[in-house]
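Presented below, as structure tokens, is a lone chain in the form predicted on its own.
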Amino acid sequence: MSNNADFRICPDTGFKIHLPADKLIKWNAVTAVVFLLVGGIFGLGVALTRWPAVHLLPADWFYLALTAHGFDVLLVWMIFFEMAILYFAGAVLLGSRLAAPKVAWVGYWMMLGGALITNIAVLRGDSSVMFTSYVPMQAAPDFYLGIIIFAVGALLGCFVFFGTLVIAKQEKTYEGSVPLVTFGAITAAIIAVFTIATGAIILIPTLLWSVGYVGHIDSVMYKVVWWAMGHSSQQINVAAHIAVWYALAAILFGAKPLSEKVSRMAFLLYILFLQLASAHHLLVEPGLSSEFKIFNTSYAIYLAVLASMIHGLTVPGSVEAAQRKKGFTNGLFEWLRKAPWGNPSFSGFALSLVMFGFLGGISGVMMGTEQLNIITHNTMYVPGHFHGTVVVGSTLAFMALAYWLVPVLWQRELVFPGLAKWQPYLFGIGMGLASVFMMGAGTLGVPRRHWDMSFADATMPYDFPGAAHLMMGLNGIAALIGGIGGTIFILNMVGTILWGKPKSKAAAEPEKPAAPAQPTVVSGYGSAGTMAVPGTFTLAMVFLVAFVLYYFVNWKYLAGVWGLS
């Protein structure tokens, strides 16, 4: 049992913060931002190489950069920040002490050590096997060892989070059910345990294969089990960033979900069905049965899609309900027009929600359809979809939360508040356009894994249409715009921590980076009631029409692949 000396009271929010949890949240968040910078630099190298007019890197450096980019942004940046979210949702929102801080620190150092080991293996030049590391391609043993150590460290962090929930329940630091944001974090942590377990199941034998103790790894078996980790790691991100959406809606507007029970049910559907989406990477594999493919892509996956649509309705609906209660009732969209668009926490949250649905969600369902998958599989469409989920969905949501969380935890003012207002637009629109251009190039057949789309050195060269070259050029320009936005975010976060003015001594700003939190809403339980949200339902209908049109346009495109005579 900790005494009150182990806690501090946040002057902005009134939250009771356990000091060991405070420190762990800070260290995990800062480390996450550092790896976002490293992975982003590699990503720019990849984008500028795929831009035919620039073609920056030679082949060996391209595959090295592609491997490091995937590992550092898809796993390391995301999971370090998610550890910070777990400790925040567990200890801070529940007003509890953190379970086993020493174990949490062991987990942190294992994650950091594992990430460094794998990065060194990649930079050494003998492990350029890309993020998927498909056998029979073989990386150095420390490439696999680093990922395993990183994963075990993350597993320890999840166990600390679960232990914190038990302590909070036993010590009665909250009443009733856990808050919805914490419930979303529980969903992310449960999916993380599944993800890490499947990673261990496949990467430990692969490590032994790389050192010569296992003679053969079946390539189809490897893909099936690896994607249970590789794609489910994104499902951790989805659950976490939707929990962040609910948190930001409460922080910025005092909003409650339209129906908390329905929102919780949607999170439960994620636990049960979301991992099935990993099958869309396997739909062209000849070694898997049609029954497996049809079940995953035609029946069960729809329940995960239903859950995402529930969240996509109730999150903006809760904001509209809160705004209408404040008097913004004129027309369908006054509540949206009068939202704080100059606040980076809100603009990042809003752009994340819209682009995750329109870019990541629609493209994911289309790619997850067995018949349609064949026209996009292993094309640039796939990384286009990733950037619509991981980047403009999860990363932008985490950035939006950071604009509130960093000034609150460090009690410092943002160093570049003017730039912060523009950052979500630069990053979100830049990377959103990159996603669109990659999906456009993929629709025209540009391969996702080839260093040179012009095939200039091939024995049998192939020239893609001029539109494909244009798409990849525009992708490079969009990546540069997004890179500028990412740089501003990193400068703001690091600068605020290092030399931001202490809040108690800072002059009052005309517009603060985020509104004061509503801890009774974020950490409480309840629904918005029966208030009508016509603006949200109108936007939902726009989304549905776009979804249906795009889905059937791709069936038309598939029908045109084979001519009949």
Ligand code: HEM
Contents of the next structure:
Amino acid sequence: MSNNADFRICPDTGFKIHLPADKLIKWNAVTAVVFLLVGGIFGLGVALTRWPAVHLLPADWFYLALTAHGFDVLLVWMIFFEMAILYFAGAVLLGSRLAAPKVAWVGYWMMLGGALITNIAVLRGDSSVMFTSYVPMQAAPDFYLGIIIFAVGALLGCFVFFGTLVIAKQEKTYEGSVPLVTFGAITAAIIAVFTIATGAIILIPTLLWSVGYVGHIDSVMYKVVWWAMGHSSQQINVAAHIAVWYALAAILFGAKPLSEKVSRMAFLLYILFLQLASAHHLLVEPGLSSEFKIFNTSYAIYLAVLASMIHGLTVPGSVEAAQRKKGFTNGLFEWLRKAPWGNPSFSGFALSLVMFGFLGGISGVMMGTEQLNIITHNTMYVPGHFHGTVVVGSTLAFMALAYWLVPVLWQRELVFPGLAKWQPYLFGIGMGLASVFMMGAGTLGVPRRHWDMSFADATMPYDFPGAAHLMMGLNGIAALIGGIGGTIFILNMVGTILWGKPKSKAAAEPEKPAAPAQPTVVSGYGSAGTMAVPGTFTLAMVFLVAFVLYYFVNWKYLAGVWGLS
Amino acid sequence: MAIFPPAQRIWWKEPIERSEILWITIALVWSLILFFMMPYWHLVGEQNLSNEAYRIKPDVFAERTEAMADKYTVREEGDTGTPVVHPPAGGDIYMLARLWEWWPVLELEKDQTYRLHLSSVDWVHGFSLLPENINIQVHPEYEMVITVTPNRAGEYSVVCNEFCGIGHHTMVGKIYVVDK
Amino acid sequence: MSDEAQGDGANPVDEPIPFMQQVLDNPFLLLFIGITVPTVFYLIWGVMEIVSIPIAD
Ligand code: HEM
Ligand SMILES: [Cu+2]
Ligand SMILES: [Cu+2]
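Previous: the form predicted on its own; requested now: the form predicted in complex with ligand HEM:
What follows is the entire complex, opening with the chain shown before.
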């Protein structure tokens, strides 16, 4: 049992923070950032190699770096940070003690150990199989082993989160329903449990196969089950970063959800249907029926897309409602113009929201359409799409949260506030452009995971149009800009933790992000449902028009290619 | 606020603002359109992948491919040693993927329809027909049969776009489409 | 609407919680359906289809 000595009161927010949770959040977040650095360096190496004029790495190093990049950023950075979010949304937001901190630490060390084992296997050079490791191509056994250990560690973290929910309810640390942000975290954790379970189902036999105990693994079966993990893990990111959006809207603006009911139902649609989209990866695979493909790739009639479109309205809508209440009521957009664009927590959040929708969301739905997948599958369009989701969407949202969370948890001032102001723009716009250029290259057919688009060593080389080479060059430049942005983020985080000035209690700059400790700061905190949000609605309609046009343009493009049936 | 529990014990009955309801309705309609485009295209569109697939032993598939090549080879592709095969229009044609080539080179006739059989004899590969940008996954031990109708004459390349080891970027094949 | 923290708002304390709100307040029920739905529609359906692919003649 815990007593009050195990808690501290956060001077900025008034939250009651369980000390073991505090420490776990910090360690998970820091470890995440370190792996973002490692993975980001590999990413730059990859981008500079794919820039035809630079062609930085030799072929074997390129495939090695690409394997490490995918693993370190997509799995390690994201999931470590998500553990921090789960502990935050569980213990801190509910004012509860964390269930079984020891188990959480075992989970942490397993994740770290697993990540290191797999990284070593990759760096050794005998496991450059991409993080998807499609059989029958084989990696060294420790490549699979590391991922399994990592995943089990993450599963322990999810159990600790669910346990914390139980404790908070039993000990009545809150009343009524959990906060919406915690509900979003529950959504992420549920998807995580499915993700990890399917990961175990497929990776354990694959490990046994790699050491010779299992004779054969069917390659289509592998892909079906692997993507139940691989795609669902992306859905953890989506659910988590939407929870982060709601949190940032509340922290920065005191925003209330437009409607608890609508936002929670949208999360419920995620819980029900988001994971079906694993079928996105199987649309041009042999042997799966169109019925299976259509039902699953559309998340059962696009109900999860509906949910995302709802969040896309309610998150900025709650900001608009809060701003209007503060008196920014002129015209459609005064509330937006007068937002704190110099605060990296806000600019990161805003860019993440807009680019996730326009770049990641629209392209994802297009590419996930059964027939349209034919003209995008495995081209650069695919990395273009997911750098629009997981990089400028999730990663940027997590960065925005970190700008608030790190100074608050460590009680230190940011070391480079001036640079931090620019960071979300550099990273967001750099990687946003990279995403666009990759999609452009993919539209011209440039393959993903490919060392040499000039085919210098091929016996029957294919000549890509100049525009394709140009796209990959521009992608390299954009990646450099994004890389500078990423570096500033990491410098700021590590610098703040190591050398940041302790926060002085009195100094409260107007732009400082801080959650109002008392709900009285905003008048009541029920839903803001009766406020009209015309500005957000207008933006949403702009989004819809872009979506509709882009979607049908691609059908037109498809209609021109060879007949297939 | 979203970081605190809802103020009301019962939030389920709160009214929803009109613009929110309107947006949900619009989004739902759009979701339905997105969904029905797929079955609709199966009915009226000309680009749909067939669901025809078989399990097949790699050596059996290789044999069938070679049988086609033995019968219909018309020349060799440059000095690559790869045969160019011109099978009769309307028939079954085979393309085999292996580390790191697409075999053989095919020569097809414009506006004719063929049953294209694709499979791999070793690892997973990616059939990417350029500049058309038609992309299909190719697995070992599975044969996928697609009816194709080339609609323009010209020289096409087949690039591998699934990572298949260190020679992946050299794996390029060819398809010619000729006027009859 | 009440301004008090954790107030009961407009609802009298004895009004029963609506069914859907109870569902949304139950994380373990949600966990169960969140695992069952993709397992049935994606995993089991997908695996069944692969298993039933015919052998080439
Ligand atoms: C400095 C930042 C980054 C740069 C320059 C970068 C660049 C790239 C490039 C050029 C590719 C290669 C595409 C190919 O050849 O197929 C790639 C792949 C990928 N990136 Fe990034 N990226 C960055 C950050 C991230 C982050 C933060 C994430 C995830 C959170 C991410 C996830 C991935 C994944 C999953 C792949 C696919 C790997 C594969 O095909 O196996 N990237 N990235
Ligand atoms: Cu290949
Ligand atoms: Cu390949």
